[in-house]
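One chain is shown next in structure tokens, namely the form predicted on its own.
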Amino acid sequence: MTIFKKTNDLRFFLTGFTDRTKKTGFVPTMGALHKGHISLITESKKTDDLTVCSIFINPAQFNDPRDFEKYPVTIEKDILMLEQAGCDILFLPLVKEIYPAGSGQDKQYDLGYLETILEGRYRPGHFQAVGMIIDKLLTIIHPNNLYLGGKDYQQCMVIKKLLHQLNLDKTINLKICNTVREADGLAMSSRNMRLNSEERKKASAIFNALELLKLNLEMGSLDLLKEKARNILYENAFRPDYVEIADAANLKIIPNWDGKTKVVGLIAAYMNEVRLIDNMPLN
């Protein structure tokens, strides 16, 4: 595996990747590499010609500074891992390579509805943040495949939105790969290493909440399921910004529900200091 820190050096040498019949393929990560980071390493490995991953975290997604700080970073870990899945390029550039000028929003994104709801409400800007660096490094790198994990389902949906207004949605084929789960259904995700271990045994009450709407999903109101789903979450310590059923195919949050439509499930909660989030289709 090869690594670049410099963006100039990285362009130089996917320039001399020219040849039309091969694909490369960009997983986009911010580093405290998982299981679930890898699993898509391993989809592009299947599909692609040359696999690229970049490890940067992002300042401008962080609402809150304290959590930027809080970050783990596991660098040398990251590397053995990516090395060992046979990735070929990792980018790993520095927070000034990337952001020359500053960190400051220096375009918009018309995301519509995607940044006013669940992650939007509760976190705002973070998704122009996101729009910012995806458009930022896929000028860089400008994959035939972009691989993105599933368990951030209002991401996904935001970058296939932002695909399509940089019209490069007709160049970069978008695979949204299935999340990768514990053993006892807990999501994988670089913040579960902040939990302690008294936190990590009940952060499973998460996937157990989006279970419960799974299993008892029915026609009409679901205020009394997504309150059931909620008291899960109460009893076992975790703080809820939002338990919802949204349809799946627009993210618009369903109050009733027709018993055709295809809806998810969508938490977000936290774990003392420690904010989780996940999701589950439904039907």
Contents of the next structure:
Amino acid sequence: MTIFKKTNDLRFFLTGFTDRTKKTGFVPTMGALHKGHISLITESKKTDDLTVCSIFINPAQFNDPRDFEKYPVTIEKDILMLEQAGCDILFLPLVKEIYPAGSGQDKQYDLGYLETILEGRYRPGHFQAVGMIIDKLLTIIHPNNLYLGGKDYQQCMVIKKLLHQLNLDKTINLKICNTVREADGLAMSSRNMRLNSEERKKASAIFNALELLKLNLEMGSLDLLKEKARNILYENAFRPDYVEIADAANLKIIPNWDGKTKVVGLIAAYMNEVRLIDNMPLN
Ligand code: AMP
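Output block for the form predicted together with adenosine monophosphate (AMP), input the form predicted on its own:
Shown next: the complete complex, the earlier chain at its head.
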């Protein structure tokens, strides 16, 4: 695997590589890699001639400065994991390489409704910053395929909208991959590393709450069902930001289910200082 730290070096390499018959796959990450990230690399390896991973902890997308300070960094282990997975290129830029003029929002994206609900509501500015970093990375890498994890359901929808807005949806295929889970159902996440052993034992409650939504989904009002799911979280020391059921196609919140619309359950909750998110298609 070749590691590039400078944008221009990576650009230069990629210009030499892309002869239009070769396909490039791109997996953007913030590092502290786990099997969920590696599953995206593996997917790219199946289709692409060149797999590029980026590790960049984007300061602009952390609305909570403590979350940024405490975000896990395990770069040597990450490099080993990427090498073992057969990743070809790692782009590992410093902040000043990506934001030479500082990390302020230099461009606004029209994310509409998606920015106002769920993660957008609880993390103001987050998706604008995600848009900005993805825009910058795609401009450097120009992949044919972009691999994202379904664990970040709303982020996938935001990036889909962004690709359309940037006129990139014709040239970049968005590939959304399944969430990889621990044996007890907890979605793998870099933030899980911050849980102590007691917290870790309780953390599967998010998965259990989503399973409850799935197993008990019925036509009509969903209030009581969501209340039951919230209770599973409270019983396990979680403080939920939200437990919602939304239209899987557009994330409109569904208070009363018609028995047909494809819906997804979405949860964000704090275990002490650590905020975890997860989702599950319910039907
Ligand atoms: P992150 O490093 O958290 O920004 O994640 C980088 C990419 O990996 C995003 O597209 C995530 O959705 C994806 N990802 C994170 N956790 C998982 C998981 N458990 N399963 C599959 N993909 C994941």
